[in-house]
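As structure tokens, one chain now follows by itself in the form predicted on its own.
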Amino acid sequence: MATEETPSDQLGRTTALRLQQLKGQLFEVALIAATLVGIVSLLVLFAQISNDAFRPGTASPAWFLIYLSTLVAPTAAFTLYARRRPAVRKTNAKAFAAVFGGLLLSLVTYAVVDSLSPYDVFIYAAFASLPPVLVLAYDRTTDDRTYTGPAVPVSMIVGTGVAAALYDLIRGPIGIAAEWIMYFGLVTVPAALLVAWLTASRRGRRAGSIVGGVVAAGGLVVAVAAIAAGVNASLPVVLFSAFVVPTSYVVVRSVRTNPEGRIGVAGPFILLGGVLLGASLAYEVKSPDTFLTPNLLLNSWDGLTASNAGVYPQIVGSVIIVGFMAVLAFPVGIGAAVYLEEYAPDTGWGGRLATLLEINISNLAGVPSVVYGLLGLALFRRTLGLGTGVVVSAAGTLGLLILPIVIVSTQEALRSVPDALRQGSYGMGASRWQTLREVVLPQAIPGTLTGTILALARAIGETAPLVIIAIATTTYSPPSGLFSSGTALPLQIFAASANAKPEFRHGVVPAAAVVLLVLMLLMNATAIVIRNKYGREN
């Protein structure tokens, strides 16, 4: 027999759905005063380093208007009618990615190489790049490509080896070529492949082997300029393969394709032109007392006078040390990943131990990061025997550090991958390996590059473990090698904040720490517009 509600009843259970609801409000306001005590701190925190590091208050009226006149207000117009008209806005995305990030790309490539040596990088590349085209190739000629994935990293580690084995005889006759040959062969032979492939999956083969022959060509006629001028021809070449091919074909394909949003092009030469416009006028104004300038980027470090200090050596280690870093950590971590969520038994020992491992990597997630050190201290140093201070003991130290977070990231993002398609692939006929490669791994690429974003910023910034392992906070020369000293834009910047001057502490530390914000922001930008390109395919 059902009990009637009596009055209080009805009155106990609507307080405490009220004392429910309150509860939940209460903690949204909360949640959203935390983060608004965290924006807000941190816009302080950024605007206090900006104005050290660019004085924006040492400048005349006159320098804000010239540049406010011919850089600011022409950008904030042409960026309001892009966000008005979708076709203009996607155009003019395209066209700053392309313009920027081939820059960016042409400036770090050559800086890279040149400090490596482009032989070495040359002779390397080659070796590691051509037993996969092989494999590629034949894997064209027959129906069945099981071993196809595993084949080509494992054909790039053998020709890794045989290039260090053949080491000594081929340098010989490399070097006897000149240097620009050397980034041709780099930059302006992928560079021209890239876009015959391109054109070809669009226009035909014809016309793909005619737009491929016609970057070759610009690039040798560009080294051949170069050469007649006076002028080394390695700069010339790398900026027209990574900078001006990749930005025409953006430009070409989005006037061609998108009528409508064409205009969008313009966007990223609006804001460089309006860079040079109001450099040239304000050439005879007082412009602000900067630290973050040309000598910054392009000199090696001066402790006695601040505006001669630069980072140069810094930049140039950090990107390597990252880089090789990236190379070391995230082959292991995806496959140790795709180990434990695809193949790892569920049940009897090897399922426990599979669990224990999961443990133990989510565990290492949170461990200190000056452990790390420590750890890399005993088995670069103590146990491998590897020089004091080199750039492999660094990148392998912190890819260590950064090995939990690309495992946990990767499993998360294996494990938003309905079953539904594993399934429906396996009712296709597909193998475990053809599955994994087809369905699971493309759609769990942007949760990966998710993790990989989180890594790099970790990594980028760290000096605990690199202080640990004996990484010199100050040198003169980017590292020659994987195996040569070298150190970190981080670890200068600590160094630099105990020096007795004050325009060191107050100027040349927020100058770089500006420097290393963009670095880190250039990195995530790229993993982000990869992953959302991936995220928009799937």
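Every value quoted in this text rests on a predicted model; they were computed, and no experiment measured them. Residue numbers count along the first chain shown, from 1. Superpose the two forms; the largest set of C-alphas matching within 1.5 Å is the rigid core. First, how it differs from the form predicted in complex with its partner chain.
In a rigid-core overlay of the protein, residue 378 has its C-alpha displaced by under 2 Å between the two forms. With the core superposed, residue 87 shows a C-alpha displacement below 2 Å between the two forms. Relative to the superposed rigid core, residue 134 undergoes a CA displacement of at least 2 Å between the two forms.
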Contents of the next structure:
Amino acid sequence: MATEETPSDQLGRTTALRLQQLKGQLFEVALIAATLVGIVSLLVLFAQISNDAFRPGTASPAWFLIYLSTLVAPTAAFTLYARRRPAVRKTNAKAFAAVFGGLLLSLVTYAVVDSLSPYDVFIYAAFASLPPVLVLAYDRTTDDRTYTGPAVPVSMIVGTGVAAALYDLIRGPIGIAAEWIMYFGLVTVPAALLVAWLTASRRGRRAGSIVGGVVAAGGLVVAVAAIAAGVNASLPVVLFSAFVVPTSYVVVRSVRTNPEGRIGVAGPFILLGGVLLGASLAYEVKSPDTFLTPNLLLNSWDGLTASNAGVYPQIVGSVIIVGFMAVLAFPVGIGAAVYLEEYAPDTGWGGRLATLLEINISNLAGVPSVVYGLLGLALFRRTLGLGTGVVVSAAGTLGLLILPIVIVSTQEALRSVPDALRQGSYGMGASRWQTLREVVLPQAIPGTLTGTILALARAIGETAPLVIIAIATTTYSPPSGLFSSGTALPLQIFAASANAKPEFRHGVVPAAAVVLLVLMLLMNATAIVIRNKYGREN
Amino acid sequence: MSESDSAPKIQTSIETGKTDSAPPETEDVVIESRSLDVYYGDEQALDDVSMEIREREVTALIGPSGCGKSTFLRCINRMNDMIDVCRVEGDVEFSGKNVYDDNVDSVALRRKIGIVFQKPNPFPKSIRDNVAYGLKIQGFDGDVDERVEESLKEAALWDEVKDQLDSSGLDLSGGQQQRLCIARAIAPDPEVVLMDEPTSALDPVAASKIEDLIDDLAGEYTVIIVTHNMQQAARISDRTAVFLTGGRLVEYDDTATIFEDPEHQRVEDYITGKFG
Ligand SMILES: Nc1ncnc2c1ncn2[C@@H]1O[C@H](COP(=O)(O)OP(=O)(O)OP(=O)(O)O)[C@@H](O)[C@H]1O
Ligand SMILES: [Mg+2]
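Return the form predicted in complex with its partner chain of this protein as a structure block, the form predicted on its own having already been given.
What follows is the entire complex, opening with the chain shown before.
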């Protein structure tokens, strides 16, 4: 007490300080443990599922050797090579997006259009896209552009309505045309226009029309060749327009304009070539006894023979349900968020009502999905009287389920746009709508897409609400229209997991689960690519 | 609030009645406030402010923090409309028309009275699109590129950015961004440019560039500038208004008079740094 402490004496480690440090260290260890428990259990789960799905243990070593040398080694070598060279890496990424994006787009488009009937899709697409084209053409001839903006969506809606009204009249005559012509109109024409427009913006109108003409002519040649060879021309036409055309566009453009990076276009072809080469070499060798086979992807369900069971109708059903759900829920959700964030009053009775709405919406995001199933049952089956287990009900129910997620995340994205930008725009004499369109929405797109990614991922795996609204577990063909019955992949997985035969429970189910996961990852990847593209431009 | 979504023609009468033979140094009043009171909720931010602002002159607004300078500025082009709790009483006339009249559209008004904020806020767009923004939203159908070049030259930024018009406005330095915002504000050719402490976020060199720029602009536009920098107000303005706490306009006169021989002791104390 009597001894005076100098400041340097106070620098030592007292017991209190030590205790405090110990507490901090214990807390850190606890956090690490929690993280590890979470990650390790997830990893074990995925390892288990993929082991059941791929069964690598059943393959002979030669199989591994073949794929190691044809696929893994070249791809790894190329990746290492590209890693150090940014220009190569960039073209490599572009080529990957074009090749696999194009492949995926072709297959999904073909599967969906094929199941919904190419003639119907063509009629609706034509009637929905011609009026806006006419509006835009008229817009070029006049100076008064005031109404062009609103006229475009209105004309699309009107066109769709007209198509529905005239359907019975048109369907007959259109049906005379060959099926591939529908695909030509649905895929080749837009592809040709897109490529023509892209080329024209860089190298002038003439080059644009020539390239567009070449694409259209190429589509015709492919169709004629397929017919001459005696195969159905539809899939070749789609593959040509949505896979070959974008791939060649990217390859040609990179090779022409980007001398340092041009080697990057080889990336996806090394991978594809490796797969094909491996498959041809490994023909005689014992491959793994997996259920993840073309049969699983292309057959319809067979509850008796596991090796014959496929989930093609379920995959297409899931894609159609989730796609239609997106069409229903995204405009509504994004619209609601924009209203609540940008237009709704902050004060007074209106403000209180808006706050109440917002609180309720965030609560709805947490409501169990079974409850949404009941809501969907009451709304679509009872009130609207739609048939049992039809695609619209499923899409509508899932749409309601993801609506709060879409609204909340879009609001979040709008809120993150700095107010200074809005002020700047208003100060320039922009109206509220102009500010929204020119400044706020472009800034909010990446954030909004993040929310919609979450929503899509949630929707594609939902099972309970679909069970409640009595979606069939097994149908033997994909849905033939929006009002026909369909099924979804998670439902089939759920049902098959109760199958008496172990090869279903331990073979087909994990394989189908992997398909579901891949489907989800593909959707996410698409959205992430779009988001990053927008993010970079801003 | 009447935020109209169409692109209305300006409804305020903007003819000043000035004849061609008038000398360039006219003393025409372009903006006039009459017993202007502004409240945020119950709190009064401006108290009975009456002042006349002359055409093609630089008018400086000075005064301690919170005395209502920004509020006054925002009243002129009705940026206060966006603040829910804000209530305006009294008149602000622009070319003889009360801007708070029912038949004045705030969007049309802001197309005649541009504004530059304290913190540079270029849009996340290219430099060209930033300057062309006002032209685009007003449906300008002349040569946009020419106008962009002119405005950038007027804002003394052209030489620095002429080779990178397509790169983002956010890639510029703070001072360049502020000049970009000025170019953006003058591109649609407004009558009046309001500036709220446009140099307070900038270093002295960038600030002096903007001061020179304001000097040049005064030949063509009416400039009203809020500043905390006495030297700046003295250097660039023709007339100076001193606001003091409580939102009152205490003294308003030629800049030379205010800085050399103010009428009120409090104004002199404020200018010489004795308080505020
Ligand atoms: N949006 C608002 N809501 C409520 N009160 C506000 C708002 N903006 C300003 N005020 C109040 O109005 C008064 C005047 O503010 P104003 O921003 O006009 O001052 P100023 O003179 O520009 O100050 P400074 O020099 O610090 O920028 C202040 O008391 C402020 O608290
Ligand atoms: Mg201020």
